[in-house]
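Next up is one chain by itself, shown in structure tokens, the form predicted on its own.
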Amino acid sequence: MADYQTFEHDVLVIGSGGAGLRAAIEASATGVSVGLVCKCLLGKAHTVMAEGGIAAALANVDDRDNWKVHFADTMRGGQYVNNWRMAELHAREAPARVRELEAWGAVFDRTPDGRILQRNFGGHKYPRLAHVGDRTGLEMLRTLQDHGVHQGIDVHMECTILTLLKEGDRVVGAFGYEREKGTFRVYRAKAVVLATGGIGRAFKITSNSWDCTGDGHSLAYHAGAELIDMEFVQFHPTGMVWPPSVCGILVTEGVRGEGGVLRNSEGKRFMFGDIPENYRSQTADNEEEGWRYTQGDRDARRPPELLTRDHVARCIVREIKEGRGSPHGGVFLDISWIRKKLSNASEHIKRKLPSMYHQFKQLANIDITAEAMEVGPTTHYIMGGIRVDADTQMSRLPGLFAAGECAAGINGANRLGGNSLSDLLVFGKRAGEYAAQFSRENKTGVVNPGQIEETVSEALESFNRGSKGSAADGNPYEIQYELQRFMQDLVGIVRKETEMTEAIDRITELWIRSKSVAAHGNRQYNPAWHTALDLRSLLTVSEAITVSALNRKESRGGHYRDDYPQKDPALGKLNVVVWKGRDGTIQVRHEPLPEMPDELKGIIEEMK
């Protein structure tokens, strides 16, 4: 039998970004008792390297701004096949909750009369980005942890959950294992909310955190519950190109909404010759309109620089293939180039992006206020995720709730700037809710003490392989690094179907390699057997986002396919949707997308 500790709580959050820290302050404050998982050190999460802001149509720097244009913003941004009941309560909440981060503490940057300044940010048609400079996610984390600790929530760090504990089909639980001293772990709830961030890791470049390992989306699969829309992955713009040690780092597009231009090696500002014709009566068609729009010029067009994150890709990715890329395989960004308009542009750079200047000073010995950055596209968020109801945030299993990056639905097939982090506050706080009121009407489920062992005894070969001393398949790093290899080639930016069906015949076989993994030593610090007991979660999203998108055959947001290029209307009315089957295998299915009101259709239309 396995030693493990049990650890009851009413509601268990898994998860200490943004999403898990919004969702454990809401439950506690109803009076339940909360735990909180996570992978990592508390303030340690992923949400700390957004950077840009937090979208809500406060109205603070452009009075024309309101709820139905964020919504507007967001349905066109994820090209229709958002769910439209997430999209308008994420805008019509998205205010209140920002205020009341603000209540808690947050520090956000001022107008000159005193409301939360906002910024420029790609696909919204206002300012409409609170932020703190650019270490939003940073403050944000800060003051939710700060306001949390006095709420009596129970916090088990640096624990990984390697399943979902059931009694038929509904959760009752999680087991997991203690980073640090590789002992066992049993957690009793009566609601469970999955709150674990992305997937970036199952790519080889990437801006995410060495703990997005896809993990919440793979638990919630392995118990049954449905993901939908894995296909629409997001590669940001921009991440660091140079040097190899920082690949993917994220460069946040606030550089791009503080007046920022990407040019191509002959020095042309790329983006002018490639505007969608959706966008071009708001898009600028000329430098000078474009910098008098970024200074807040109500009247100006938006420079091409701050299109959606999917098209400014692309073209980068145009001017790279075509010869026209930078030293090191990427394009310039330059924000030094305003030294033209303001004579005090150097404070000016420092002053409104502090983080982007140290990060180019100290890693890449590059001024920003001098000189030009490279960057190129990297893997960072994905739409896709668990299957939630809009309201209450639960999934199709009783007493499993989803918020944030590891839940799906707001975004549609291209996710805004900003929408991240007030999709974190919105969801978060409504999963919190929902999972008390869950727990309050009904009771403890029972654990079954022989799944337990199964997840115990599976977690255990690879040291029963590693004492036998048989010569595995490759250690886990050597899978996990062929796998994000492939990923980034044959499912990246550009996919079509002959590289998509390799890799699915190569997750098969990485599959396969990973049974025969061996570890060595013992569970005490050893970050090979987390590593093998990653590949698990890797796998999974890596074949739910291939599989998801060899079944859409069209180009749509995030999911670019070269042998269909165009939108396919019919499709851009379903939902892919992917679940376990009774006999392991992955399942598929299209499914129609719920009908939009009238109501919400008026203002679509109304904002076009």
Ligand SMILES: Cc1cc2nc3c(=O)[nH]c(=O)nc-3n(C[C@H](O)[C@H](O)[C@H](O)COP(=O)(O)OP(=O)(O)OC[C@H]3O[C@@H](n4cnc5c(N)ncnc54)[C@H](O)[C@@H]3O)c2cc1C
Given for the second form:
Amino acid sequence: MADYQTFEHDVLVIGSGGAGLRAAIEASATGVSVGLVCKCLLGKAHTVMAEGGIAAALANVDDRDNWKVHFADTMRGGQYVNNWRMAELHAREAPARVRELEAWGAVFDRTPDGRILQRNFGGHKYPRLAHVGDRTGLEMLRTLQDHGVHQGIDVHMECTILTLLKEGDRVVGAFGYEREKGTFRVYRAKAVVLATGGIGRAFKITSNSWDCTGDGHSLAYHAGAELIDMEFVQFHPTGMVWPPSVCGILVTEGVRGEGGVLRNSEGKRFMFGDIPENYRSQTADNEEEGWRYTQGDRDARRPPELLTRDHVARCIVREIKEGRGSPHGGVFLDISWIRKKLSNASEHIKRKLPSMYHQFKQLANIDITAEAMEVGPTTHYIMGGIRVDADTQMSRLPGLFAAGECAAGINGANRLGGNSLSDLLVFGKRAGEYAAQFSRENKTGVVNPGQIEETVSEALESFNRGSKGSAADGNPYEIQYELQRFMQDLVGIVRKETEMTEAIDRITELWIRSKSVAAHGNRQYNPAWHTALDLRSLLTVSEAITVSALNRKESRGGHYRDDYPQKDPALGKLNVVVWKGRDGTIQVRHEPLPEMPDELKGIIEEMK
Amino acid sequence: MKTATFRIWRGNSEGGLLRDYTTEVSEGMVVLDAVHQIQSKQAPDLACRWNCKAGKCGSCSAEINGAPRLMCMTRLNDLPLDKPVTIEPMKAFPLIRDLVTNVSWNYEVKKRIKKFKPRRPDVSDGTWRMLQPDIDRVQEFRKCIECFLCQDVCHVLRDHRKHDEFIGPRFFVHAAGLEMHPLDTEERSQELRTSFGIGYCNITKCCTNVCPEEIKITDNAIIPLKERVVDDAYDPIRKLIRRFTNGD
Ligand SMILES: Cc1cc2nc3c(=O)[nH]c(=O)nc-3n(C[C@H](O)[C@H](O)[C@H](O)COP(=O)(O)OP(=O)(O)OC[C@H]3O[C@@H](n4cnc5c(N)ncnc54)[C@H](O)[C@@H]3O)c2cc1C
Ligand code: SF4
Ligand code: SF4
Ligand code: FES
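If the structure you just shared is the form predicted on its own, then what does the corresponding form predicted in complex with this ligand look like?
Next comes the full complex, and the chain you just saw is listed first.
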């Protein structure tokens, strides 16, 4: 019999990022008992890194803004394969969720008349991002954390969930291990909310933190839920490229929102040369107009640097490929040029972008108020994820909910900057609310001891091999690096059939090798063991991404195929869905988009 | 290729020792990169805690050549590499293993600090008005990434182990962020003086010196709080006026 401790809650939330905390707060406010499990420490989840802001049509800076414009912007950015209902709920509810943060103590930057200040961001028609300098994620996460800890939520830090426990189709709890001693734990719950964030660690160059290994995607998939839109991975156009050890660290879009420009090695602002048709009417056609836009001129149109991320990233890749890149394989991002426009430019930059200033000074020895940065694309966000009901966030498995980056629907083929933090709040709250309701309407389920035994023996296999000490022991770190390298090369920004087929073969090979990795030493806070356990998630999401990407034979949003460079209108009417078949292999199908009500179609037409 | 030696603490609460690892170093590397390299090639079970590798989460705190710092923001260029670089866990907290300490005490402390309690909204739509100059100070405190390096260096915790009577610089920053929040109406000076032990701080400024977010912990948070606590104790009228002007 496996040795483990058992905990019981009405609602179990897995993940302490913005989505998880917001869900836990909501569920707990309804009076049910809530447990929050996370594999990091509280307050350290990836959300803490978010920089630019939270998108919400508060209309504090431009009173022409409202939820309809935000809705239309989100759908346009997502190339219309978004779940319309989620996009609608998100646009309608985000303002209330942001104001609520203020009531809980968040201190956003202010407009001159004392309201929450909003900044420009790519793809948003009006200044819409509530922010705090360039550390908005920290402000949001800390506010939720400080509010949540006074609500009686039981927090289990540094516990990693390895499997979801099921009774028939229903999810009735989760099983995992705590790092400090390496002992196992059973969490029984009437409802479970997954809020485990993204998958960036499946790629070599990423802005994502250590915990973004796609665990929630993988847990849900193996439990029988569906994943949708997994081909849509967002490569953020501006990550650091030099020095190598910091390659991938994000350079916020806020730099461009504040007037930063992209140039190639010839000094040319190449984005002016490539403005897609559907954005032409909204985009400046000269540098002066672009500058005026960033300074709040309501009549100016946005500079092409603020086009959607997928497009800017591809333009950068093109410049680099065609030999017009910067010395270390990126392009130049320059904010220092605003010296020509503002007398206090240096102070201004430091005040608006303090962590960027800090980051470059400390890690690359570059003063961004005086010289240009070198930047290139970095794996940033996954639009795809667990398929959920738009209103309740419940997956197809009763009792299993998902919110935040691990859930899918709202972003379609490409996410607009700022729409993630608002997504976490809007759908985190909804998931918490409906999970609490589910827990009131259902009894605690029965945990199957066989399932636990099986997970325990799988989890300990790497140790059994380690203790035998055979020379052929696989090194878990090596397998992880190898996966990250080929996912970057073969399933990255520019994709094609032959390379992705190769990726599938290599994933299959790594699945086999992952069964022979070894962990040495004891179970106490053992990173090799942890890395070995992460492999299952990383391989699962890599496979789901690649299979979905092979299946979408067109280019759209974050998914670009060299062999199908155009959009295919027929494919624009469907989503790609994957799930685990009875035989254990991955299954895939196309599914028509849900029909949008005429009222919303009308809004989209009106805003075109 | 150039190499450097890292002298890393290995062990748990029962004991341990400093062990040397030599590894390749390249341009721009930070200490955390070196630790990862050693982990993947030489010491797979070397425990260290990290998340963002960008100085934003405050997970990777350690003592590098004796100085409390973030491993992910300490560049090797800035360290003398002709002798071994020592990496040790924080000393103010119980050791779990190798470079990882148990910092849960900090989370318990925070729960004891009364939470934000705003005045009634200024406008009927439920919102408030605050001017930027009035929140600059509070925003400085809210930059804190909870790395607990200031707690690690403070002699009241590190040497005198007053964990039961003193909440430490991090939480004076937190309390100051609440007390100076223009909307807050809660009352915290009583416990700051008593159970939070602000009197133990003798303004050595060691905490300010290690803060990676460059928060002026002593000058901007602790000293004004000390003044406030004294005022409130000896001048109750002034305290009432302050609460009154906050619109309570
Ligand atoms: C550098 C950067 C800047 C960004 N800036 C912005 C921005 O300005 N605006 C915006 O809208 N978006 C931004 N984003 C995107 C946004 O930050 C993320 O999409 C969002 O924070 C994800 O939040 P989440 O709550 O879904 O998950 P996360 O914050 O990733 O949290 C995941 C949680 O799940 C836990 N977890 C994971 N697996 C397990 C497991 N197996 N067991 C237990 N716990 C587990 C983790 O420990 C963690 O607590 C940015 C992203 C990056 C990388
Ligand atoms: S100034 Fe006070 S709080 Fe800071 S280290 Fe010195 S004694 Fe500790
Ligand atoms: S105040 Fe500074 S040193 Fe102390 S925990 Fe916060 S960021 Fe770290
Ligand atoms: S890993 Fe986040 S601060 Fe170092």
